[in-house]
Each structure stands twice: as C-alpha cells, then as structure tokens.
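First comes one chain, alone, set out as structure tokens in the form predicted alone.
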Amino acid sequence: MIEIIKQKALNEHIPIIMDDTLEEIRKIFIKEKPMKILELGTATGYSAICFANILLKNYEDESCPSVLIDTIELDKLRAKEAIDNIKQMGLEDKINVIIGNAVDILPTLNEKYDAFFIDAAKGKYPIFLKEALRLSKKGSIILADNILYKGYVMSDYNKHKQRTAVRNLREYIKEVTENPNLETQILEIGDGLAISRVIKE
C-alpha cells in the first residue's frame, strides 16, 4: 500500500520525500526515538506514514508506544487524500492531519515536540524555524528538507521567479548554523537536508 501511495504521488508530480533523505531520517529516528513529531507539509501523507511505520517498528518490542505525528497541510484536497491514505494504513490514531496554513496554525500550538520535519513553502522556512524553536525542548531534532533547493541556495542564483524562496532558505541556513542553541549539519542528500539539534532550552 505504501508503494502505491508513493507511486501515485510521483505519477501526479506531487513532491514527496526522496528515498535517500528518508533513509537518513530513518537512521535518526531509530537512534533518537522521538515520540511526538510535527510535520509541516503533509501532501498525500506519504512521509508521515513512513515516519509512523519507522517508529512503530522501532518500538515493536515495547507495549503501546504513544507515537503521535501532527501534520499540517494547506491544500484541502491533498489533506483529504492524506487522511484517506492514513486510514487505509490503519494509522489514524497515530497521525493527526491539521488542515490550514501552517503560518496561522503554528502560533496556536503550545505542546513540545521531539522532532520536526519542515517540508512546506520554502519562502516561509524562517517563520517555521522560529515556531519550531518555540515548540522544541532540549534534545529536539529539527529537520528541514529541500534546504539546498535544486542547488540554487549555494550558487549565485538571483532570478526573480525563485528569489524569495532562495533568500529565505539562505536565511534559514544562516540561523541554524549560527544559533548557539543549535548544533546543525547540512547534508547534500536528496535536495538537501538540514539537521539541527536543540542543545539548550
């Protein structure tokens, strides 16, 4: 079923997490064992389902792990498809889809999360980071996908069409690499993955 969800998204040109990025996150989640995750950018639910499966398999020797993934999606049709896919996978009690604009929804959240996966509007990454830091605790992991954005971020790219996204992704990288409360590495896998650990409250 998960392969069907993946292939349908690829066929319809819906952006989903790349295989090598997912493998890196799998390693992180197996090591860190996050119980509560916030994802920005649900799409059709593929990444959230993968994350839930990784964590549930990781905890299969333990009784009733309270793994919970909150995931925010702006597009109502994609969110509906995600909800249907999640139900078909039997994960509706583990994955909670929130429909709306993450910029508006994030300030209304007050729970602390063990991990964040940012994969929504590239031009909003600095806003997403600010909110992730507010909702984090010592040891939380903040993952930002597509951080190198087709190579534009590390080049002299300055075309009008993607200028705002590229500028704000550069701002995100600057913030996570210079913030003394974070330890960050930027991996050139997939379309770039920024991994930041919160080292201070």
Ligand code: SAH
Contents of the next structure:
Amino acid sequence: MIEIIKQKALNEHIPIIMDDTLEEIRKIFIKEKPMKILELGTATGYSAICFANILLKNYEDESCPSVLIDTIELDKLRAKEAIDNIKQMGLEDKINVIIGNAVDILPTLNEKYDAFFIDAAKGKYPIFLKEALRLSKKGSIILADNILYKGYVMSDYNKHKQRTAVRNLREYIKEVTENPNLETQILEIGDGLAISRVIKE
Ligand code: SAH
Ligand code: MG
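Would you mind generating the form predicted in complex with the named molecule now that we have the form predicted alone?
What follows is the entire complex, opening with the chain shown before.
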C-alpha cells in the first residue's frame, strides 16, 4: 500500500520525500523518539505515513498511544487524498490532516511539538521557522526539506523565477545557523536537509 501511494505521487510529479532523506530522518526518529510531530506540506500523506510507521515501530514494545502527527496541506484535493490514504493504512488515529495555508494555521496552534518537518512553500520557510520555534521546547528537532533546492541555494544563481524561494531558503539557513539556541547541520542528501536541535528555549 505505501509503495502504491509513493508510486502514484511520483507519477503525478508530487515532490515527495526522497529515499535518502527519509533514511536519515528514520535514524533521527529512532534515536530521538519524538511523540508529537508537526508537518507542513502533507501532499498525499506519503511522508506522514512513513513517519508514523517509524514511530509506531519505535514504541512497539511500549505500546505507545501518544504518537501523533499533525500535518497541514493547502491543496484541498491532495489533503482529501491524504486522508483516504491514511485511513487505508489504519493510521487515522495517529495522523491528523489540517486543511489550509500553514501561514494562517500555524499562529492558531499552541501546543509544543517534539519534531517539525517543514516541506511546504519554500518562500515561506523563514515564517515557518519562526512559528516552529514558538511551538518548540528544549530538545525539539526542526527538519527542513529541500533546503538546498537543486543546488540553487549554494550557487550564485539569482535571476530566475525561483529567486524568492532561493532568497528565503538562504535566509532560513542564515537564521538557523546564527541562532544561539539552535544546533544545526545542513546535509547534502536528497534535495538538502536542514536539521536543527533546540538546545535552549
Ligand atoms: N511532505 C510530502 C510532500 C509535500 S510537497 C511528502 O514527502 O510526501 C509540498 C506540499 O506543500 C504540496 O502538496 C503543496 O500543496 C503544499 N503547500 C504549499 N504551500 C503550502 C502552505 N502555505 N501551507 C500548506 N501547504 C502548502
Ligand atoms: Mg520536500
């Protein structure tokens, strides 16, 4: 089933999480054991389902009921497909799809999360970071996918229609690396993954 969801997304050119990025996140989640995750950019639910499977396996022996993934998707059709996929996987108690623009939804949230997966509009990453920091606590992990955006972010590339995205991804990198409350690594796997750990609240 998960392979079918993955293949369908790939066929439709939906930019789902890349295998090596997922593998890295698997290692992080196995080590850190986050319980509450917030994802920005559900698409059809592929990454959220993978995360839920990793976390539930993590807690197999402890039958941990508190794993919960909130995930926000702007596109109504994709969100509906995600809700269907999540039901088919029997994960409807673990993954909560919120339909709407993350820029509007985030300020309405107030609970703290153990981990964040930022994977929506690249031009909004600095706004997403600000909100993730507000919703984080000491030890929270903030992951940002596509942070190197096909290499554009690290090249002198700046005269293209993706200019705003590139500028904001650079801004995100600057903020996470300069923030003394964060410890950050930028990995050149997949389309680039930023991993920031909140070391001070
Ligand atoms: N995380 C998914 C892929 C997400 S693709 C996976 O790996 O399986 C990015 C998604 O972000 C798209 O479906 C797009 O509709 C959504 N998106 C873009 N801007 C958004 C916004 N401002 N708020 C919420 N979702 C957004
Ligand atoms: Mg992505």
